[in-house]
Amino acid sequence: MRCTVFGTGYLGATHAACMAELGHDVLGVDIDPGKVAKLSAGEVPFYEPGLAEVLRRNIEAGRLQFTTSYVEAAAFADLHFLGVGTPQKKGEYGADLRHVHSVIDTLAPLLDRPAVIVGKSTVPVGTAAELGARARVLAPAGDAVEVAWNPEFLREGFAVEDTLHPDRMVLGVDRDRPGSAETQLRQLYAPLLAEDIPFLVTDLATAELVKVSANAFLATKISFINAISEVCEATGADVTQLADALGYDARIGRRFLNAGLGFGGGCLPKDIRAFMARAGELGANQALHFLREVDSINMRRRTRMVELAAQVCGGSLLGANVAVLGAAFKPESDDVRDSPALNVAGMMQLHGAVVSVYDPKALDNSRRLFPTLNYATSVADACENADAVLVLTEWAEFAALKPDDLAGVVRARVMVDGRNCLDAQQWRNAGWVYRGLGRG
């Protein structure tokens, strides 16, 4: 099959490359000539394990191309994916849909034959129906243009795997306007459906709500265990053992019950806020009022980490040398959007600490966002003469650290485990002061 993918950021580039990997002819479209040039040369402008190899393989095979031309895209295919960003509006909770509207406003007037536009971006419920009406008014093909919604469920660091081997696929279609979206998507995803991956066909609103509901649930689970960790700190209990015990209950499960610094990135924080904003617009704001506390608990972890760092440095961060291991919001990513690690590093600097940050992949992005911080080239470099070492992103490299690795480098043997990924007893037995969130 032939298809286009509008937007070549994290979502769009991954989807385009993976659809080509399935054997289809794909044209990625972006208004940024620099991004198009990089991708055309086989360079991924962000870090995602395995994606560069998939990208280059399919460019070389002639199945994957990139362009800035909407005219070329409209002529290339009749199946168009929409994968542009929907960031949080400045000063508001709601999602900024300017990029989504721009694609429809530019593409639709070029559609002079039947076409299917399939949204993958995370949008407020009701957006797909609005875009469908808008596209049909603008397109010469009129009612022959169909808008469907096929939300993504990608985890950064596992995006290729999640695209080629998803745990489920959801397609929302306009029940009032039967079209060919389901038939075309079943054909496009035939290799995946052959693996018996569940394929759920819903109405448009349900498909839009699936993604934000999934993110809201995950955020709630993370904030739940972090709220419990505050009680653990007050009582001397160990939140990691408590989470292990809870995890044996099949109704609860152990995943996403890791207490620590909390969530960040370009999805969960802005998605739950946009969900709250949309619920308010629909008159259902009380239904999602609990998400305000979920957000509050999450943000409170960051200030708690700064307080904990000050405690282990003798009550004040003024003049303290602090090593921060981790800058990306999660491991296997270079994404620093709303990164708890960088946020904490910046706050500690404002409290007078000399902060040295190291991350295996996110240093360049970190420098652009927080240019005043000091950046190290290795763990040892960051920890040199440190009064405290903080693990704030659970990269495997950091989780594998042993006390002897740093004993001859630091000034004070103080470890603050912001992700509860280290063996507390091992560090304490080696003579280190070890502190973890929610671990007594």
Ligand code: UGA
The other form holds:
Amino acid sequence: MRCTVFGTGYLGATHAACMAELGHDVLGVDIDPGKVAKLSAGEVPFYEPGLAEVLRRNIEAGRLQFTTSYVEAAAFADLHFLGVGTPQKKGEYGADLRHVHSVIDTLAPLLDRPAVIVGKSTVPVGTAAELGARARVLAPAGDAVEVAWNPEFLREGFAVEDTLHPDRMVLGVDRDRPGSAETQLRQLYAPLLAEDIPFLVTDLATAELVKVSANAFLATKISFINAISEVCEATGADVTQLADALGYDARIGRRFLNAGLGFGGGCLPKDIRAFMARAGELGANQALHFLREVDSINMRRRTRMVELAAQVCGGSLLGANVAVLGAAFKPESDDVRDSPALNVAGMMQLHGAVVSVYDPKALDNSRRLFPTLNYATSVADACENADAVLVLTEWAEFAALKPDDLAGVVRARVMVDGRNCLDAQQWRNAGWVYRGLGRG
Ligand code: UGA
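For comparison with the form predicted alone, please write out the form predicted in complex with the named molecule.
Below is the whole assembly, all chains and molecules, this chain first.
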């Protein structure tokens, strides 16, 4: 089949490359000529394990191209995916839909044949119906243009795997205007359907809501364990063991019960806020009041970490040398959007600490966001003469650290484990002060 993908960020670039991997002819579209040039040359503009290989393989096979031209895209295919960003509005909780609107407003007037536009971006419930109405008015093909919604559940760091082997696929269609979206997507995703991956067809609003509900649930699960972690700290209990014990209950499950510095990134924080804002607009604001608490438990982790750092540095961060290991919002990513690690690093600097940050992949992005922090070229470089070492992103490289690796490098043997990824006993046995969040 032939399809286009509008937006070539984490979501769009991955979707485009993976649809080509399934054997389809794909044209990725972006307004940023720099991104298009990079992708066309087989380079991924961000770090995503395995994506570059898929990209190159499919460019070489002639199945994958990129362009900035909407005219070319409208001529290329009659199935168009929309995968542009929906960030948080400045100073408001709601989602900023300007990129989504701009794709529809530019593409629709070029559609003079029947076409299906399938949204993948995370949008407030009601958006798909509104975009459908907008597209039908703007397109010369009028009512022959269908808008459907196929939310994306991929995780950064596992984007290729999640796209080619998702837990489930959801497709929202306009029940009032039956079209060909379902048939076309069943054909497009045939190799996935052959693996018996569940494919749920719903109305538009349900599909939009599945996505934000999933992220709200995941955020709630993380904040739940972090709230319990606060109680653990107050009583000397160990949240890691507690989570292990809870996780054996199949109804609860161990995944997403890692207590620590909490969630960040370009999705969970802004999605729960946009969800609250939308519920408010719909007159259902009480329903999601609890997400405010989920958000504040999460943000409290960051201030708690700064307090803990001050505590282990003798009561104040003023003049302290602090090594921060990790800047990405999670391992296997170079994404620093709303990164708890970088946030903590910035706050500690404001409290007078000299902060040295190291991350295996996210240094360039970090430098752009927080140019005044010191950036190190290795773990040892970051830890030189440190009064405290803070692990704030659980990269495998950091989780594998042994006390001896750093003993001769630091000024004081103090380890603060913001992700509870180290073996506490091992560090304490080696004579280090070890502090974890929620670990007694
Ligand atoms: C999240 C969802 O997991 C995806 O399903 C969804 O498609 C995506 O958002 C999206 O909406 O685009 P992602 O932001 O890539 O994916 O990252 P997650 O793996 O969900 O991690 C989010 C944050 O939670 C990270 O900062 C991570 O460190 C933190 N986290 C995760 C915890 O603090 N504890 C945990 O147990 C798990």
